[in-house]
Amino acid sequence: MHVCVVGLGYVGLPAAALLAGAGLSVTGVDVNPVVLAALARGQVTIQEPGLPEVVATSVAAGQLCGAAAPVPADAFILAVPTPVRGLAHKRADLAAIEAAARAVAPLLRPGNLVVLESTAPPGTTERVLRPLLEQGSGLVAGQDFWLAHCPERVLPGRILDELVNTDRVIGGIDTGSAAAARDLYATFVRAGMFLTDATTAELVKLMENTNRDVNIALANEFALVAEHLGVNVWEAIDLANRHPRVQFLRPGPGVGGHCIAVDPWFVVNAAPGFTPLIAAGRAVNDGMPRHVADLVADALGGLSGRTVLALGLTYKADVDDLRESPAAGVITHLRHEGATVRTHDAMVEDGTPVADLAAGADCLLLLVDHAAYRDLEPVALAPRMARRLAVDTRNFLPLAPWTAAGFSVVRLGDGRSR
């Protein structure tokens, strides 16, 4: 069986490698020549545990190769980006799905399978993808070829494991399409596979990420409440979570990544009259970068002429993914108010020591709790800084050594530290 995977990003490339490892012949398609050149060498351009080895093995065995455009195949998997565009009214940009559909359609033959893995607004498979495929091929979905949606449900840093061991929801435009997609994924998925219709599968993926977003917004809102009341939200969350039916998530400088910060908008736009809670959660999380910048400004007595060292640029800890990272918003606000911002990220930077970047800085701002930052030595940083101030947005820096080194530590959500 020959599979053509369109899009070799954080989901497409691991899926292609696993399919190849299962013995299928796989062509991976991407518009980025850097990605294709790396794949030809058996290498990868993204950091993900285990992925370099799986890709190298599959390429060396001749099971996986790259191409700049889709090729004829038995099955096509579309794993292309679906970002949001706009400021006040964010909407899904389906241009990549549409382009992939137009490229695949002329190649379709009776008996082929097309699976959309990209997260998309409800109805995309039926109302956007299906017409493009049918018009471009002259075939009828569900009659001449199979069409399904099988959204990824993976966590960066554990993608390979979760692609194999996490239950899959497979939605077909009809039962035959869902069954055909299930048979393809059964080549490497070891978890359960649950069949439904395409629109339900699209909604399920959005529900999962919206659940996280709304609950993070609740934690962030309580962080603001705690600052107003003069209490420590981190202590309050720890105590509240001791209730057997309560589980607060952690507050922070915002929500990022290509899923949780994006997918709720797909739901809001699909049903604007029924989603005030989801929209409010998005507003809370989108407002956190501004609030963090204000925390720094308050602690410094203003930002004009100040130098801030921001630690962490990725959207979450211990990944190299910068997509939709709230750190970027914080830094933009700081610079807009006149601060000079130096940046460091333990996952993506060139290795410049934090101590060198801290020289003459007025504030150290922790935005991402990368494990590498546990090794920071406040005693070594203190004499190099113009002012001994640390602002911690993740409750990550241990207070005792930092205060012993003379630092004032301001924590997001801690009204006692302000």
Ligand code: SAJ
Given for the second form:
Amino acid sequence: MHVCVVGLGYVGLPAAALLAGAGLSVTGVDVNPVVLAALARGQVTIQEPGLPEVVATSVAAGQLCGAAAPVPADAFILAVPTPVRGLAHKRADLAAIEAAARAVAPLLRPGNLVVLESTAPPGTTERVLRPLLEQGSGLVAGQDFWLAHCPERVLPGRILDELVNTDRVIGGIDTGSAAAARDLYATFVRAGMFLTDATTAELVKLMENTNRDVNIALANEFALVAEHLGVNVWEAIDLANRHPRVQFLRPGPGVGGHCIAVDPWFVVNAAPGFTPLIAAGRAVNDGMPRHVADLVADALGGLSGRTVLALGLTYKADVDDLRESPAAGVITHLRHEGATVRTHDAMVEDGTPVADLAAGADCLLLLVDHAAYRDLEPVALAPRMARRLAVDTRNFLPLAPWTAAGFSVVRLGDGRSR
Ligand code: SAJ
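Now that the form predicted alone has been shown, please provide the structure of the form predicted together with the ligand.
Up next: the whole complex, starting with the chain shown before.
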């Protein structure tokens, strides 16, 4: 069986490698020549644990190769980006899905399967993808070829494990399509596969990420409440989570990445009159970078002429992905208000060491809790800083050694540390 995977990003490339590892012949398609050149050498351009190894093995075995455009195959998996555009009114940009559909349609043959993995607004498979494929091929979905939505669910940092071991929701435009998609995923998925219709599968995926976004917003809102009341939210959350039916997520400088901060908009736009809670959650999370900048300004007594060393630029810990990172928003606010901001990210660059960047800085601002920052040495940093101040947005810096080294530590959500 030959599978053509369109889009070799964080979702498509791992899926292509696992399909190849399961013995299928896989062509991976991408518009980025850098990605294709790396793949031709058996290499990857993204950091994800285990991915270089499975890609190298599949390419060396001749099971996985790259191409700049789709090729005829038995099955096509579309794993292309679906970003949002616009500021006040964020709308899904389906251009990449539409382009992939137009490229695949002329290649479709009777008996083929097309699966959309990209997260998309409800109705995309039925109302956008289906007509493009039918018009471009002259075939009829459900009659001549199978069409399904099987949303990816993988967590960056744990993608390979979750691709194999996380249950899948498979939504067909009819039951035959759902069954055909299940048979394809059964080649490497070792978890449950649950069949439904395509629009339900689209909504399920959006509900999952919206659930996380709204719950992070709740944690962030309590961080602000705790600061106002002089309470430490981190202690309060630990205690609340001792209740058997309470599970708070963690406050932070905002919600980033290409999924959680984006997908709730697909729901809001699909049902604008019915989603005040989801929209409010987005507003709370989008307000966190401003709040963190205010925390730093308060701690420093103003930002003008101050030097801040920002640690962590990626959207979350231990990934190299900078997309939609709230750290960027924090840094922009600080710079606009007159601070000089030096930046460091343990996952993105290995340029100037933190100790050198700390020389003369007024504040160390921890934005991302990369494991590598566990090795920060407050005793070594303290004498280099102009002022011994650390602002911790992730409850990451252990208080005892930092205060022993003379630092004042201000924690997001800790009304006692301000
Ligand atoms: N964050 C917090 N507090 C938390 C958890 C996360 O502030 O308690 C922040 C992170 O720092 C980050 C953002 O939220 O900025 C998103 O990170 P994440 O780890 O929650 O999620 P993603 O975007 O890496 O991956 C999510 C996952 N969805 C869910 O957990 C419901 C993943 O399973 C999806 O496949 C992925 O979105 C996707 O592609 O849709």
